[in-house]
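In structure tokens, one chain follows: the form predicted on its own.
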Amino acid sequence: MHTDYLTFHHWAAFSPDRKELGEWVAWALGQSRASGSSGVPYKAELPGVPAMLRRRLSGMGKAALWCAGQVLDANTGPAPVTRIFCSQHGEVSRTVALLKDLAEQSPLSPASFSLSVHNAIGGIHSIAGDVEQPVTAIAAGPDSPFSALLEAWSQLKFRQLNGGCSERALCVIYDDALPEDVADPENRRGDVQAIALLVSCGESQQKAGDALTLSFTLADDPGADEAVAEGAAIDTLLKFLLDNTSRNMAFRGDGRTWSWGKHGGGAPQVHS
């Protein structure tokens, strides 16, 4: 198996129950599952997105763009050269509603149809931010979050081999619970609604605490001494990033296992 490296520079995560760094750290360590201090579910505010576009977004879409905005605002290094938007199911609620309209022979909403496609949220992000960099949309079943990171590594590695240095990619990963009309055979509903990660290819040269480097390998089966994480991949990833006591993690997806390890002095904290 070949081992590759990704360095994580900034992150942000969102759910109706939590969005602040302290809330996510407590959640990752199993110390609290409580919602925001007021007890009122969080809403993703997007003042930088024009109202006409903002009205078109679902709650999940707003969460995804909120996370992306937090990470981009925190970034003091080079701007991302590519952006990857990833969701296992995408806007499936819109798709189900369109299918019901078809079954009832009702006219379809052009707006709902255009927003049901898998690259819709990435498209709104690019329009709202005048983004000229490539935007990739990915769906890879239960492997989706890790496949997004692999896509980021692949694009950055290609650019690195062609002379690009110290370049970064923005990964935005998001999902909602499936509607009642759709069965969920994997039953891996996560707590995280959306997460954004700013990554670079290779090991970090920064001091501990400024970035966190992870190695990753992909195999058909886990190693004999690897404990395989259960639950949603998006939750597994964030908990691993935030838990400084955890140095290795494996996740079994759709017929393959992703093995991750932390590198560097101590256990540097990824920060937002």
Contents of the next structure:
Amino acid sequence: MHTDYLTFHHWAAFSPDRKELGEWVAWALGQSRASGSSGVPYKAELPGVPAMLRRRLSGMGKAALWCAGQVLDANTGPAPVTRIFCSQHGEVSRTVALLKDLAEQSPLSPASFSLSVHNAIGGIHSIAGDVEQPVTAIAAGPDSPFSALLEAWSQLKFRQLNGGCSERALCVIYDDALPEDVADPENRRGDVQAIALLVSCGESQQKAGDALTLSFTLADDPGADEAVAEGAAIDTLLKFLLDNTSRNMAFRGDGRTWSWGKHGGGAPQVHS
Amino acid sequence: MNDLELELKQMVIDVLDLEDMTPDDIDASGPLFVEGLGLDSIDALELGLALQKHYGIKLDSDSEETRKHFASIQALARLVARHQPA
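To complete the pair, please output the form predicted together with its partner chain; the form predicted on its own was given just before.
Next comes the full complex, and the chain you just saw is listed first.
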């Protein structure tokens, strides 16, 4: 089994209940109960996105781009060379609404159709930010968040083998609760609605600064004796990043198991 | 005519998700697309669909006529008024 390393430089996460670093840390340590400080759900404000583009984003899309913006603003290192947008179900509310229209033989909304595609949020991000680097959109079942990190690692590793040095990738991962008509009790939305992570190909040795390097392996055949994390992958990932007492984590996905380990260092920080 | 213009402005705001906009923000004689209100080609399709749903008007998506009807709220109001029973 091959082990590789991924270094996490910055993160930001959003849900209507939590958006501040401290709120997520308390959540990761199992200390948070109340939603938001005032009980009013958070809304992801995107002053940097022109209003005519912003109107096209769902609440989830806004959450995703808010996280991306936080991480890009916090980044003092090199700008990302590639951006991965990842969601298990994507804009599933739009998709279900379109399917209902089809069933009723009503004409489909062109705007809704264009925004239901899996790369819509990444597309709006790239238009709003004049992004010229590649944007990849992926969906990979219940372990989608880990597949996004593997995709980032693969693209960075490929560039590294071709001379790229210390390059970074932006991963933006988001999912909403499924609409009631298709809701699967086994597959509830996580506490995290969206998360953005700025990563680089790690070294086996911990580097300087706040960055956190994780080892990871991917196995087809899960070890029977390995403790496997419960819950949504997106929650499992953030909890593991933030909980310093947790040194190893395994997540069983669709026919494979992801194993992650920590090698010193603290959680990556978002500098305000 | 003014009631119809107001109705069409509200329809444009609703179907195109023009957040934070009120009918007063839209100039009835000003261009809707590009340099005016800033609508784009997807908005044009969406607006065509709304006219069909609300007023039973079917437009050809790439005719020169359609461009004229979509020039402004006033032009849309003239189109809708022609299709409404007297």
